[in-house]
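Taking the form predicted on its own, here's one chain by itself in structure tokens.
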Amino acid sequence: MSSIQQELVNIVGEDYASDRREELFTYSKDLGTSQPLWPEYVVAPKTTDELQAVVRLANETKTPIVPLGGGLTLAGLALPQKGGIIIDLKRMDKILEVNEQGRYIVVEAGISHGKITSYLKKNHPNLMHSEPGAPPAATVGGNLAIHGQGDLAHPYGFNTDMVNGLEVVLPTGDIARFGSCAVGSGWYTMHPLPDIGLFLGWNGATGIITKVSLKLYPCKKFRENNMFVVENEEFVPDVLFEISHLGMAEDLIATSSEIPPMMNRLHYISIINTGDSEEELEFKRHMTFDVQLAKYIRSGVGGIVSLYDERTRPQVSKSADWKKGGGFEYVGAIVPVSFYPECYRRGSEISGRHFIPYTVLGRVIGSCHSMMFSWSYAFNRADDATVKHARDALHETDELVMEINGTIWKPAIFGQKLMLERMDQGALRLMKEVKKILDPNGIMNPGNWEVD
């Protein structure tokens, strides 16, 4: 047993630290097209104290560490680019506080979104948080590390806009808290203290989030999906803008896909409305279809596909299950809503060149302030040729995002390089200095957001 492995066992116990190849194998892959990358150790701390000790050990020995949540980014962001220790945070999954009147929840960052949803449904059914489109196993810390967004994006923005406070273990092993919790005033707001936004969206390259206060929102008794369809993609931005103007939809998504055939070359707009009564829902249906979208219906531009479809959460990840073959990865971009037509057309062309049925989706963020647009590429894990086609399609899509002046969301290493090449020089210098100050030994998820 190596000295590092022995130290890890001393910190977390024999059952939660391993250098055995059969266990490292599990952590050498993710579900996307990335090539396997092997860690030398994997460790699963239960407490912040244990996590601190692991980080201090890594810093002293200059061993790379990679924090891992649910491992569902699909883009290789939690694969060990330079070996070292993978820190699996899923044992740090406690719910620490729920303040019902203040509408926030404090959790350990390794908790899954599914566990929070289940807990709130059972104990606080009038409250909800923003679930990402990922499967329920996605963790809170992992989602914040990639600037995730979820099914409350339309009214409230990115999930990282819904944070009231953070606790972070720094690369030196020190702990820092941000928000009202930093002055001992509880976890109810991130403001009005000086902004130190150094940990959200960094893929764990500046520190490991351990505790989070998330904003909660009113959870209505009923949730239904009303579907509107248009044939011409040019109308999608206008329709979304009209619906968004009402300020009533909880989630607003446009999607089109080659499979199933009923979706092919049509654009389905999912409008999630909620209410505490049938009267409230009926009012929202009336305002949406009889008032705001009436001109599109009367002119024959679009039509209602379905009403009253009861909707469970999460919604977006289920679209990934429509494909067969076991492999799936996507490029996400943050773009203006007006980009939808070009994103759809160019994306379906890329899919066609690589013999992959096209699947695109755009989720409105804020009141049409932006959109998360995704191009999904399915592949067969047992067929290297289809994996290569998917990987090439992903790279072409990253380049497309840059060409149309979009911003790649949670970019893989290839996409990060494209973004860094375009980035403002002042921002690059600041990122480099921040990384140097926080992580002098370069141990935190090296290879991610690495500025030369």
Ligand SMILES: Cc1cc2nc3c(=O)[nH]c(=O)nc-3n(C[C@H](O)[C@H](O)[C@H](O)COP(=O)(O)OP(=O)(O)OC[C@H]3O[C@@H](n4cnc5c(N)ncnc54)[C@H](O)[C@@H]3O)c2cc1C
The other form holds:
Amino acid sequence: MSSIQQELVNIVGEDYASDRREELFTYSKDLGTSQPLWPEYVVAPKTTDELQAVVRLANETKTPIVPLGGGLTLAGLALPQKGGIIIDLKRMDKILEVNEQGRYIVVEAGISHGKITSYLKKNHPNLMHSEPGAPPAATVGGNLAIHGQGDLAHPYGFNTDMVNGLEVVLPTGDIARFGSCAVGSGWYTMHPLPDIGLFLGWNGATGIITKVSLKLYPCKKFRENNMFVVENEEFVPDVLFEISHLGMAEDLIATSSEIPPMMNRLHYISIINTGDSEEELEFKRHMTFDVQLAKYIRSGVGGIVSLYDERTRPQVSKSADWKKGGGFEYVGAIVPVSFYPECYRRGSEISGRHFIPYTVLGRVIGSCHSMMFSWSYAFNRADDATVKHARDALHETDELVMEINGTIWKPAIFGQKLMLERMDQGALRLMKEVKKILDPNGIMNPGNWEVD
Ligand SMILES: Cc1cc2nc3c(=O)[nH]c(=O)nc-3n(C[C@H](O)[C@H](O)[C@H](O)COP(=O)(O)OP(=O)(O)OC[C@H]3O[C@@H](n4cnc5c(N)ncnc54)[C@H](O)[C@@H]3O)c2cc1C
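Write the structure block of the form predicted together with the named molecule for the protein whose form predicted on its own appears above.
So here's everything in the complex, that chain up top.
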């Protein structure tokens, strides 16, 4: 047994540290098109103390570490680019506090979004958090590390805008807390302390998020998915703008896909309205369709597809079936809502060139302040040619995002390089300095957000 493996066993016990090939195998891959990359060790700490000891060991021995939550980004962001230790955080999953009146929840960052949702449903049914559309095993820490967004993005923005407090294990193994929890007065706000925004969106390259206070929001008793359809993509931004003017929808998503045929070349706008009573829902329906969207209906530009039925929200993961073999990966971009038509047209051309049925989706963030637009590419894991097509399509899409002046969201290493090449020199210098100060040995998820 190597000395690092022995030290890891000493810290977490032999059930939770491994250098065995059959166990490393599962950590060498993710669900996207990335080539396998092997760690040398995997360790699953249960407590912050254990995590600190692992990080200290890595720092002393200059061994790379990669924090891992659900491993669901699809973009290879938790694959060990330079070997080393994968720190699987899923055992750090406690709910530490729910403050019902202050509407926040404090959790360990390895907790899954699914666990929070089911806990709140059972114990605090009048509260909800913003859950990403990812599989429920996606963790809070992983989602914040990539600036995720969830089903409350339209009213409240990115999930990282909903953080009330943060605890982080730094690359030295020390702990730092941010927000009101840093002055010992509870986990209820990040303000008004000086802003130290060094950990969100960094893919774990500056520290490991261990505790988070997340804002909770009113959870209404009833929820319905109303669908509006337009044929011409040019109208989508206007329709979204009109709906967001009402400020009523909980989630607002436009989508179009080649499969099923009823979605092909049409744009479905999913409007999630909620209410505590039928009257509240009826009022929202009335305001949405009879008032705000009436002009589109009267002129024949768009129409209501369905009201208050059980229709599920658009799910890009369904596209994993298009090629059989269960593979899909997407490029997401954060763009202005007005970019929808061009993103759709150029994306469907890229799909066409690579023989992949197109699947696109745009989720409104804030009151039309921006949109997360995604282009999904299906592939068959057992067919290398389709994997190559998907990978090429992803790279072309990253380049497209740069060309239209968008920002790539949770970019794979390829996309990170494109973004860094274009980044403002002042910001680049600062990123380099921050990394040097926090992580002088370069052990934290190396390869990610790496400024040469
Ligand atoms: C079908 C599908 C739908 C999706 N829909 C959405 C969506 O609607 N919204 C959305 O935001 N995302 C979505 N995603 C993307 C992704 O799955 C989620 O963002 C997910 O929350 C990422 O969390 P994770 O735990 O899987 O992160 P991981 O993949 O484990 O990690 C992500 C990154 O964060 C780092 N990291 C992990 N934990 C920590 C930590 N505690 N501290 C510091 N760094 C850490 C990792 O090293 C990695 O770089 C979707 C994915 C799929 C497959």
